[in-house]
Each structure stands twice: as C-alpha cells, then as structure tokens.
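What follows is a single chain, given as structure tokens, in the form predicted on its own.
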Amino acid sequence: MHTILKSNTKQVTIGIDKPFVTIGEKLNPTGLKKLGKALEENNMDYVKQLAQRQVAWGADVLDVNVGHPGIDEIEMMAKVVEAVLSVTDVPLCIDSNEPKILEAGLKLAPGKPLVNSVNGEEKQLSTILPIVKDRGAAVIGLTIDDDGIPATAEKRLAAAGIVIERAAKIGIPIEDIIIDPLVMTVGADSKAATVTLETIRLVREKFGVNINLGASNVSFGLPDRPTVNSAFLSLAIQAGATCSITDPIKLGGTIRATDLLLGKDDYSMRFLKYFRATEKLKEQEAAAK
C-alpha cells in the first residue's frame, strides 16, 4: 500500500517497499528555544535556514508545528508555511490538533500535504477528519482513544481500527491513513519500546496501512539519545514503520543504512550518494562557524 504525498514539483512516495521516509521535525518549536523566539519576533529568515538545513541533510517532508504561547498561531502557521515554501520544494506536514491552524496551513500547502495528526477521541475524529478529507490530504491517525493512551499493543491496534473505520465512513482512502503506534520513554518503561513494536507488526498484519512514529520519544531522560534513537529506529524499520518525524541531521545515515541492510538501495547507490553529500555538508557548516 502506497501513500503518495506532492508538492508542486515533488511526489514522495511511503510504502513498505519504498526507502523509508524522513519527515523533518525541526520546524517545530517544541523544545527549540531558538525557533520559539524566532517566531515571537516574525523572524522568518531563521525558519527559511532550518527548513533548507533540513532537506539539504536528506528530509523528505517538512512537519510544520508553530505551537508556542503568545503568539497568534493561526497567522504564524501561514506565514511559516510561506516561509518554508519559498525556499524548499518537498511536500508538507502541517502539524496542529487545532481544525482553524491546520486549515491556515492547509490552505497554502501545494499539492497533497499530510496532517498530523488526528486519534481515536470523538471530539478529534468529528473535527479533524472532515477537514482532511475536504483538502484531499493524508493524515496520520494516533493509536489513542477516548482513555488515553492504551497500555498495550492489542488496544492500540484497536484505536487504530477506530480511526480507520471513521475515516472510511466518509470517504476517505485507507492508502491515506498512516497509523503511529505512540513511542514512549523506555527511561519510565523498559517495555514501551517493545509495545510499540509490537503495534507495528499488528497494525500492518491487520490494516496494511502504513506507519509512522516520532522516533526520538524513546530516549527522553536518558543519556546519549541519539545512540538509543538510532538502535530503535533500525528495529522500528526492521518491524514495519515506513517514516519518521525526525530529525534528519542525526539519523539520516541511520536511515539509508537500514534501508542498504534490507535490500532496499540497489548497488547501495543511495548510501554512498548520501554519505558524499553529507561529508561536504559537514565541511561546508564547519567553515561557515
């Protein structure tokens, strides 16, 4: 099962037998202090940077979150989604649970852009979903219900049959449905890494649909994130997920390298293309300091 994201100039396409997908988290003020103040001050020119750092490193999709309090988040989604597009040509994430922020950045998105996201709680369904469906978009749908987030693998492949049938119901295609299984910190858990994996492999068994997931929630609190992040990552890939919002910069390689080791980069073509690409990024950024 294929789900075909476009910009004006660019189709990406997500599916198991497809080279794994990077969405860039880095618009995202989550976090990111600086891209916080930069939208405080209409400092587009920073959020210009990080879009053009992000698919120079390997994304292939841009999330935009613009998240952040004192700020009118309606206008700022507009803006930074210009932003962004004034500079890159790849297909957009606009992220926000919010239905009039989505439509803001809806509205200016080309082509066929994803949301995220929407979950398995009725007052999401009944808001977020008709507004994907009358954009023509693709959505990501949280395995969350009415209870929160469900303990185990088997209740969250049910929240996920509950997202899936709702958006059924009004026509949307279940090829535009990408569930994510929730990632949760194995600092508080040893074993949320291994309920999400085992969502994944019950999501595609059931569903075919595919797969996303907020790779960096597993390390949070620990040392060394971005080991544990990659080793997890490799696992999720190895299990079924077919993207990522992530960030790019970091598990770039990790990526293609997983994609090399699956038979998924003829002659490894694409991890040599990316590993020469990156050296010179790398030369050119610590110049530039």
Second form
Protein chains: 2
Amino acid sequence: MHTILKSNTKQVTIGIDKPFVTIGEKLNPTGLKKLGKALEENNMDYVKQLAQRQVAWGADVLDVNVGHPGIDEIEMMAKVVEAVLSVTDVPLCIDSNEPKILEAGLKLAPGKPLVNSVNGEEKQLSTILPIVKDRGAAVIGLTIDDDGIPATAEKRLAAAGIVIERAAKIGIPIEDIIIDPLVMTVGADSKAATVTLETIRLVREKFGVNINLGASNVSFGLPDRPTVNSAFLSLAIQAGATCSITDPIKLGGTIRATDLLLGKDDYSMRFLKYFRATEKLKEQEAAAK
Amino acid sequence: MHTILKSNTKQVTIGIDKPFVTIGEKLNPTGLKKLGKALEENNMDYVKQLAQRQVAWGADVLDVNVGHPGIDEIEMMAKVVEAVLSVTDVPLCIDSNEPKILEAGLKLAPGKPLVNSVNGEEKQLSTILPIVKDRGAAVIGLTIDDDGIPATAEKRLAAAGIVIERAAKIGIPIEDIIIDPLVMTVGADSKAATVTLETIRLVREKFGVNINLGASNVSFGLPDRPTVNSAFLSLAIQAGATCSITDPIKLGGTIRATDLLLGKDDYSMRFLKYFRATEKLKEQEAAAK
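With the form predicted on its own already on screen, would you show the form predicted together with another copy of the chain?
Expanding to the full complex; the earlier chain stays at the top.
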C-alpha cells in the first residue's frame, strides 16, 4: 500500500517496498526554544534556515508546527508555511490538533500534504477527519482512544481500527491513513518499546497501512539519546515502520544504513550518496562557524 | 537454551532471555597491524592493554587469535592467553582453525572456554569437534558446507544442521553449539544482510540454539562503518542473535540500548551504568593522551 504526498514539484511515496521516508521534526517550537523566540519576533529567516537545513540533510517531508504561547497560531501557521515554501519544495506535514490552525496551513500547502494528526477520540474524529477529506490530504492516526493511550498492543490495534473505519465512512481511502503506534520512554517503562514494536507488527498484518513513528520520545530522560533513538529506528523499520517524524541530521545515516541492510538500496547508491553529501555539509557548516 | 562459559571466577550465560553477550574482537592481528607488530616483538604489554581496555568497555568474553605470518603461532597462543589471564578474569574464546593452536590455548584457558570455530566441512568437523569435546568447551559453528558459504538462508540452515548433528554424535550437547550464520558485506550484495537475518530466524526456530555474529564484516568497503554495524547489530538482536564477536568500544552503547528497547533491562539499570562507566573511561583515556 502506497501513501503519496506531493508538493508542486515533488512526489514522495511511502510504502514498505520503498526507502524509509524522513519527515523533518525541527519546525516545532516545543523543545526548540530558539524557534519559539523566532516566532515571537516574526523572524522568518530562522524558520527558512531550519527548513533548508533539514532538506539538505535528507528530510523528504517537513513537519510544520507553530504551537507556542503568546502568538496568533492561525496567522503564524500561514506565515511559516509561506516562509518554508519560499525556500524548499518538499511536501509538507501540517501539525496541529486545532481545526482552524490546520485549515490555515492546508490552504497554503501545495499538492497533497499530510496532516499530523487525528486520534481515536470522538471529538478529534468528528472535527479533524472532515478537514482531511475536504483537502484531499493524507493523515497520521494516533493509536489513542477515549480512555487515553492503551497499555497493550491489542488495544492500540483496536484504536487504529477506529481511526481507519471512521475515515473510510467519510470517504478517506485507507492508503491515506498512516498509523502512528506511539512510543513512551523506555526510561520509565522497560516494556514501552516492545509494545510499540508489537503494535507495528499487528497493524501491518491486519490493515497493511503505512506506519509512522515519532522516534525521539523513546529516549526521553535518558543519556546518550541518539544511540537509543538510532537503535529504536532500526528495530521499528525492521518491524514494519515506513516513515518517521524525526531529526534528519542525527538519524539520516541510521535510516539509510537500515534500508541498505534490509535490501532496499541496490549497490549502496543511496547510502553512499548520502554519506558524500553530508560529509560536504559537515565541512560547510564547520566553515560557516 | 543457555550456553554457559566460565573463567576461574566468572560465569557468562548466553541466551535469548539474557542480556546480549559481547565477545571482544580486538585480540586479533588480522586488521590490527599494531598487534601483529607487538606479537613479532613479543610485546605482551600491548596485548595486556588491549585485553584490559576491552573488558573495561564491557566485553563479557575475549576472543584470542594469533594468526600472523612469521611467528610460531602455537607458542604465541600460549603466551597471549597467559598475558590476558594475568590482567583479566573473563572467559576466553580461543580462535583458530589449526588444531594444535586451539589445543595450546584451550590447555591454558581456565573454566569453560569457547572455541572459534568449526564449520560444516568434513575436514573441520573431524578435527575440531573432538578437541572441543575433550576439553568440555563450547564451540561456534559457521554455516559453511563443503561447497563454501551457501547463498540462501535455507542452505545455511542445512549447514548449521550438519554441525549440530555431528557434534551430537560425539556427545557435545546442543547448548554448547553457537551457530554463526555469517554475513558478507552489503557493499557487494544488497541482499547480504537479509540472508543473514533470515538464517538467524530459521536457525532459532528449528534448533533454538544461540546465535553469534561477527558484526563488522557487513560494512566492509563502505564509509561510516560504525553506523552500518550498529544498525545491523540492532536488527540481528531483534531477529534472535544472542552474542557477537565485535568491538565493545564502538558498539557497547548500541548493544545495551537494543537490550533496553527489547525489554531486557529493567529500570534502564545496565544502560545507565554503562553510560556512566564509559563517560569516565572517555575522560581517563583523553587525559592519558
């Protein structure tokens, strides 16, 4: 099953038989103080720089989130999308759970964007899915139900089923649903990652849909986070994940190495090309400093 | 199934329900020029230093290989084993395919050592297995048959079966056989790693034995080898590998992160302990320079 995202000039195909797709996570002020400050100051230069840098480091899609206190987020979403579009041409992932903010981003995003996200709570299903349908977008469905994040893989599978069923009812095709099985930190619960890996297997087996991961949560509160995140991404890709909202700069090498190891990169072409490009980027960035 | 290795004071248990076991690979002059030179010069200080450093960085077992042109390898094996035993107390893995060199190492190795390796070729089976049996050692069995390294996972499974069957015939218990499904470089063949991962699954399913990997071959000829090796180790551990002859300094973090993610490290205790210990080692090694 293929989920197709489009910008004006580019098409990204997400599928188990395709290279893993990286959705750049950095355009999100949560956890990136400097971006929050830039938004407060209407500093679109920093936004543009973050967009360009992620694409240079191999992001196939860019997530855009403007959730930040003290700013008009509807207006800001439009501004940030315009700024990003002025310097890059990858498909966008519009990230909010506020319908009006989503609409502001989706109106300006060209081609076929992705929506991040809907979940299995009744309120979200009834407000977000119609917006996705109207725009002809694809959407990430989180495995959350009205009782929160289920503790077991079976219940997360059921939550995924609710999203897929409700989307089908209003005419969103199943290939436009990407399920995100959620991952909590293994620092707090040593079974946190195995539940997610098992959910990936169950969702793929039952529905065959694409699977997204926000791969950085898994290491929250732990030291040496890139090592934990890298290992988790490799495990998740082997289990059946097909895209991730993550840091292309820290995890681009691991993603391409895993594709190579799983037989998805003939003659190591993508891996070698990425290595050469990022070696050059490292030099340029070091020189710029 | 548990494979138990012993030194005079320590016991290492290899098993799917146990933390992944690291067998330090560095006491091997192939690919480590400086060690070759040290052996030529009878410089046991360098040997001792390599042994201690690997154990400090988390090696559970040490591989000892003295294959080098221009030296008496039988004599050297005894010397190196004695040097290693004078500074560390982990179980040893005696590494040679020459019966007399193996015997020289096995005579001095205390407790219950590991032998690296035997394969499914008639000549090896008939010379190596009796030595393993006499010493009461465990042994790594490579999935090679009289025609070489099979191209398919099914044929590698058959080669593993030959080793296990022949070992059983002379009374070596199946838990003392660790199968190594071999991995070639993905730089030359994009299916090289998937064949190995599939062999791991088949061998575990059919025989339930422990699985070893020489995890560094996979990246031969490629740039950014630690990233490829790390990703491969994570994939292999998820597939069912239980130990690896590898570099504890470069891969210790990935191994502990993967155990943590696979639910084998309650409260992240091992991961955190390793992080703290290696941070201290990094400081000490930097200061020593």
